Amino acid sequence: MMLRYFLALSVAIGTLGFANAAAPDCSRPYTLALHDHGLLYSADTDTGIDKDVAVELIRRSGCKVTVSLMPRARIWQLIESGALDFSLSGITDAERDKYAAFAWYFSDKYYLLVRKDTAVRHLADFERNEKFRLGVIRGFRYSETANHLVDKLQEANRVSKAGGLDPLYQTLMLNLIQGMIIEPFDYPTLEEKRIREATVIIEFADPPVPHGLIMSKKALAQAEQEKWRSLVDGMRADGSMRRIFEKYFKPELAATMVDF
């Protein structure tokens, strides 16, 4: 069944072997939102890393969790207000730290994908040329250098925003934007011959950025946040997280992403 609106998942923990004292409080149902983003989650196929993580996390918690699909910008709004309990693959910054807590489960790097016909070979080349526009996903933040580029070009009105990856690739191929920021999750799209032949990748000189389970501080008390964080840590410790990532990446790349 395609996850276009919501999917309610619940499971008993009796056979899981977790101590009741450490288990999350399941006295109320929870909400978790996925966002459509490459290998993290595809609404077309109802598959992805974040869906697999959600299913396993829900199984281990024993709680009833309603899973929905939302744009990333909307997810952050609801996390801040407390109307949404969880999301996945989130990164933090000073503003988000005020209203969200995190349980890290992978780390990766960001890259600038640019059209070959721009002749851009360095980030500074893209930044200097006032004709070049950058495409980003609405509600996304990236690594330090990438964020600096986005913010500077935003001030110059050189940023175009979209709700997801597909519209950005389309505008890139139409030359309405000349660059966009990508992650390893976006590589399958790059296998499309016309995109691969028309673009080059430039690496941001930043360390990998931790991504994790997003928890609303308004919706979950700190003690409950710790219980959910322990479940995520357990998935990393027992190899479950790596096995999920190995479904989508070569083992050596999966290892670098989850072992940090």
The other form holds:
Amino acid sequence: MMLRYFLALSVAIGTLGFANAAAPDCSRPYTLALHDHGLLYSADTDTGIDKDVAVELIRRSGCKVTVSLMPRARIWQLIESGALDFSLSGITDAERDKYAAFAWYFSDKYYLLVRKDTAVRHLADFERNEKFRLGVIRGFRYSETANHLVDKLQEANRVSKAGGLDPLYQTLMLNLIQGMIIEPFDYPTLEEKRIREATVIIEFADPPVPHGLIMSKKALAQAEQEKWRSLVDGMRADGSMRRIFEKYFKPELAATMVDF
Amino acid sequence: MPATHKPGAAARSFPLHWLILAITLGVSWLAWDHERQTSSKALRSQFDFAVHDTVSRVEQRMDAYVQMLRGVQGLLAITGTSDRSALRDYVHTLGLDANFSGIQAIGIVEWTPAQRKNAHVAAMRRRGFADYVIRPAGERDAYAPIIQREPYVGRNTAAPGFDPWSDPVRRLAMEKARDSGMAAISGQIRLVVDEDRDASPGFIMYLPIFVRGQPHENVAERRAQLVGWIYAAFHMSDFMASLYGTQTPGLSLSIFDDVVPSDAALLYRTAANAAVHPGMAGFAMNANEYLVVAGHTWTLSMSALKEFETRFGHNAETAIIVAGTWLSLMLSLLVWLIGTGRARALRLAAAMTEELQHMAKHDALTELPNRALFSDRLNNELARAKRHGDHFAVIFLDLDNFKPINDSFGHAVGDLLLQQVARRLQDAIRASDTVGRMGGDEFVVLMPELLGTDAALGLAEKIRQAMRQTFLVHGHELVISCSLGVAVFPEDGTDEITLTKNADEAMYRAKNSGRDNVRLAASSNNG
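The form predicted together with its partner chain is what I need now, so please give it after the form predicted alone.
After this comes the whole thing, all chains and molecules, with the earlier chain placed first.
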């Protein structure tokens, strides 16, 4: 019993000491951009996972961080140029690795959301029918197989691009596109039932893709990146990240997303 | 029949050049197809870039207007909405010049729940708008009338009081702005200040104003602390004209409200596109992209016109296929020439042999049988006449006074005269007769199947008469005559040598007796 208390105490002290050592440099204000995307962030309600993560991260950092809303493609441009410090729920690829650092906090799988009336049951079915169009968000990358599908259809001029999820759901329901690539948090709060009824989901056979805090390498030195990364790790370690996800998902799904 | 070619050689060469043609044409096609795909890919990425660029320019311009309106929002958060000079001065300072040419008006909308309506109207009348009413009239739960519109010139001086909350399209954007605390734009509308029904489509951007010093961190707080909205009204055509950068040439662009591109939802269309219905043939590429600008969706529809393809395409495909086909044909022709060379050489040799054979038996100048061929025919006739006991005649002919013509007019004229003489001889004789040239101005006629000596003399006389007719050579009228000697088989000889010797001797006698004469061989005379 004593031993357990002792351990808990040393972990607490250790964490405290670590946290103090890792406090980011707050000598300048920072910028963080959100993008309107399903449960990650909804401008209509000014709520979402990313907003909650941002609030908690900013609170822990003790820094002044200005939060704004931008299209995802613009966020990547500004991260690359160093004009923007942070964004959230980003995934990486070889290109992004060059200009962005990440602090992972959840991982999930990608799915092809496809209209029931297309009779598509496998990924290959969708690719085969030349009439089917796929909707994607400009600037988005997905898991490997999904990216491959997007690139192939793009070559065949079968991809419709959009600046956000809303027009994709609208065009899907209007049958202007027949499929789109989604993540679990992509269902809109409105119309969710109607969309679920009219569609089926097909899982991409890729491992879950980690998502995290995006940090501009140009704006933040390596040492600073480490400090912000340890803040995110702290949120995961003490369960606050899981609590944020449990606000939006069933506990089991939240658990599989944040424990990876 | 001469052996012109060997069938086996032809059979071997036949498939080879066709095979070469098929292969080279195939290679040309592959090169063409590859170039076409590369070119089309490059064009496609150029087009994608142009679409992306246009989307960025629209988004950035919208951002610039949002920033400007945020300035107004910040001002009103401090001054409140009742100080009319604050907004007026601010807008004046902005100097809505060409940089902001998209904006028709900047104004303030006051949030007025039903219970505050009368107080609101009274306050507005106190401010100097004696006839102030909220339009459209009627009782509603809440109102959001326009209380100020700047710059206060021209159409913007129209009376305040219009309630945009009463219009579902405007209200949607106002609610969105209020709940999110951010800028939101309306769908396609006709601006209130536009009295003209055909006015360019417009939209309105709203930003909420909240009570100063009160928290508005969530939807509930924002709804509770709402004072009104600051708005900017735009004509879509002006908005598009104010974009930064330049539009890639050769593209037509349309922008539609929401996600369905229909005529009713058309916000903007480039001039190039105005005349052509989208999706018509002649468009190489087109794409629809859905922009989310200030919380609202626009469909940007872009098509590449022929001009775009001409400007950015490689256009090497045509050169490749033309040059490829030409080279393929040339190569196949070369192979065909090599493959069929032997056959054609044999054919050529046969033709040349034939010609040589003809030359060996005919006189080159007159084309008449020469001495050798005549001798052949004479011997054939000898054998035949001996077998059947027939008669035939040999007539020797020598032109009189030919040498002086040659001397005075030249050999060319002499040769032409000899050709005419040959033709006249051929005209004079029967079809079964043979006339040959012995050389110089000496000719000889073989008359087979002769009825009698008289017939032979008759023909000789006919020839003599014919020769006396004037010849026309190179404009010279030439008069000549001839001396003829006739020998008849078997009377004047039963072999070639005797017959020709006797005819020759008779011809000399004719010459000696004053020329232009016919003489029968001596033996016949004796007979």
